[in-house]
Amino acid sequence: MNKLPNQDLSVMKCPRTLEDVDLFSPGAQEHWYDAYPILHAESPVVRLPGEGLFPGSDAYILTKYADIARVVKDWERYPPTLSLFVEQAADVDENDPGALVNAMQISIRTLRPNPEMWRAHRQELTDPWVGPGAVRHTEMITKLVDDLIDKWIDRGEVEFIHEFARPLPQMVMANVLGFPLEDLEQQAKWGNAQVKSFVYGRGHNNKLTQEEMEEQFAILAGFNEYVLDKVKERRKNPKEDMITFLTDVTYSPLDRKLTDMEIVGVVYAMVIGGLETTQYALEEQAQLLCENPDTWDALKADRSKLRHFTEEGMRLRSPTQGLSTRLTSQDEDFQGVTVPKGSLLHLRWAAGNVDPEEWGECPMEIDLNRKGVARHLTFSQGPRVCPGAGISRLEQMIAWQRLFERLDKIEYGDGNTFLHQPGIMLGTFNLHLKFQKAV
């Protein structure tokens, strides 16, 4: 099937020159992937005057590979910006429903307000459990993806994004944190919410009006009410799950347990983290290999070739396009761009990730054998890597290890636009294949 209707339905036409490329404007989604290479070619380092934090400042899209490691290597150089919300909460009242902080930002100030902190946090408090400790979960994870699977393994077609790449990271992060799968429909309106400037913000910040972040943050006073609740009865009755953890651990930068409040910032930060990247992975990777069904064919016969797969296909379909997220506290060269000293910077991982100087002349094409795919930007690098890229792997593993022994081909079904939904992240509204069942 043709994959090209979202271009003719899109409100924004194709970029052909420089003049025609605007990342944020409705209908960019659309055309991310014509736009990145003529701005690597004709404009690597984006001017976006008046649009950074402070009056007066401007922000700058980078979107060269170096330029963007460069930046997320280095904390002290480059702050992150949430450090600068997190200095203007301090003050905020957290009780105070007006205040529009979210219990994230409320634990960041006294949890990870610092490069050695935020290190022992994801060291301490997150890394046993979507980190490197994320390996205990492989038979539950297994068996979701089984039971995924069950649901529609003998009709021939899915609609792969909610009957499949969807439930999946949510299940998954339910069973982790230790809430009820019965509770999911619930846990997921309150996803969405903590997820809404990423959709449906505007520009290259994703500002929301504040009528809109005064309904988001409605929303998710239930959230926070709702781990509360969760969280005195772990401290009341254990349970092997995170939530039971983080009531009894000590955190070692505090030398102290962590108070109720700052435990519903952890779980807020793996909710937020631990859905929207693997939804988006898998759905593009079924994507690309409806594509190039001669990888399809590669990955059936060697399946040792998995991991290399979803690498990349994190590095050619980033899930997280880029985000305005680190300043610089000095002024700065990017490519012959003099960048003044309290810009914004916005990071473009996507074009990052296929940056023909880092991954050669075909940074478009999928490579199983490329080199050192794994350093790809999706995650980010330095004292910041997403801490959920642990669990984020292992799922992608798992659901393909499993779909290739269950199915013997897949290729797109009827029905498809293939629009994308608004915001920065790539993501189209649903997604319909056919597949052969393996016999």
Contents of the next structure:
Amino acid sequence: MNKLPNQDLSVMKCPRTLEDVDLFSPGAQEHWYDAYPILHAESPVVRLPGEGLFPGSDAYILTKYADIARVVKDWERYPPTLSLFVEQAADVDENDPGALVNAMQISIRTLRPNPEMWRAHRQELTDPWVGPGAVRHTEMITKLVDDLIDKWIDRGEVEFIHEFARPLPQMVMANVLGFPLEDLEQQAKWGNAQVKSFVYGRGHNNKLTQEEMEEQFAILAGFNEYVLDKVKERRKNPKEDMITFLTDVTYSPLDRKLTDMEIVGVVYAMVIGGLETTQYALEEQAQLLCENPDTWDALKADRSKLRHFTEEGMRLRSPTQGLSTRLTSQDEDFQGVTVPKGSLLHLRWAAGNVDPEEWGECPMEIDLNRKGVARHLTFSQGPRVCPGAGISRLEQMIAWQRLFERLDKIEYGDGNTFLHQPGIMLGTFNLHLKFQKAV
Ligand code: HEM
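Next up, the form predicted together with protoporphyrin IX containing FE, please; the one we just looked at was the form predicted on its own.
Now the complete complex, all chains and molecules, led by this one.
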């Protein structure tokens, strides 16, 4: 990968040996793709002593594609940490602000406490809007994409993140849910508060201090009230949106309608998952095109490979780099390393996505002819695969279809540092591009 300014600007030096590798300390985000080949070659399973969920237990980073795919496909053998929460949260009072549990966690207790109901939750509540059913939003997304491009198409330059990649998923999710676009700025503030631990949390499990969490929950209390208002409005005045649908649907596993707070929980999940992630995918895809002009030319000449490009983009630059969301229910062996029962697993999706054993000798290169390109781990896999993959893929495809239609060339503009935010998400702060309007 070309050396970019962010690597020199980083407070952490570029890792050369295994001892240098650290995925979580300040500055690590500028060197993740230098660290993964070292880990694959010398330490594909990394023990983090004392960093497990239970006193005296450890956490383990898994970087190999086969190991991560094995774990995510077997809920029983590698139970999600959220299942633990469901058990522990049985007596949490959802009206107690001091409880510091969010609406999504509360709704999981009643709507999807086990794998069967998790599947029903996806099939009945989210798939029609953000899964396979997302195709219904094609016209809305296309209009939003063109409206955004209209704002800067005659300027020859754009700050691609704040003028395109960030507002697009924000406006799409607002329209899907039924939030007025006038409230976009406030919705973005709540979105930031929701993902705070993934950006400013410390270590592999994104730890916030008590004070930071209280501040986060104070902001999110406003979100719950805002959504509750919308729910009440939609009960009186139904519209063609997801909140109206959630007020009306009978949830078959419980054979009843959802409560207001359960709807807030589902909406919370759509917002926490649906904004930044798609933004990061779009901004990294733009960078890959600037760094691979041949790929731009190939796609400009032949759009039929666009899906391959968006999937390769997500494989090579995973918006969510890793999450510590699974436990071992028995002693395990990963790559010859014994991982005891009760250990916490940090699944490093991004590392699995460039694992040469799975992707061949040039895993860091774009290949528009790669076989099975969508088998990457970017959305995870198995029973907990990302429920929003459908709408995110649609947004990315429509965005690039219109951008290739309306631009003849893109390249890096001036003033880029390529510095990324901290945490576990691959988010660039700014991205200045120059372009030629299509003739
Ligand atoms: C490029 C964009 C996206 C990426 C890379 C991404 C990635 C992921 C990953 C890795 C997980 C964890 C799965 C696991 O633990 O096995 C996840 C879960 C989730 N995502 Fe996404 N996601 C994206 C877009 C979206 C969108 C657009 C939405 C909503 C509309 C969404 C909603 C969710 C929700 C609700 C969960 C939690 C589901 C659960 O707990 O099972 N995501 N996502």
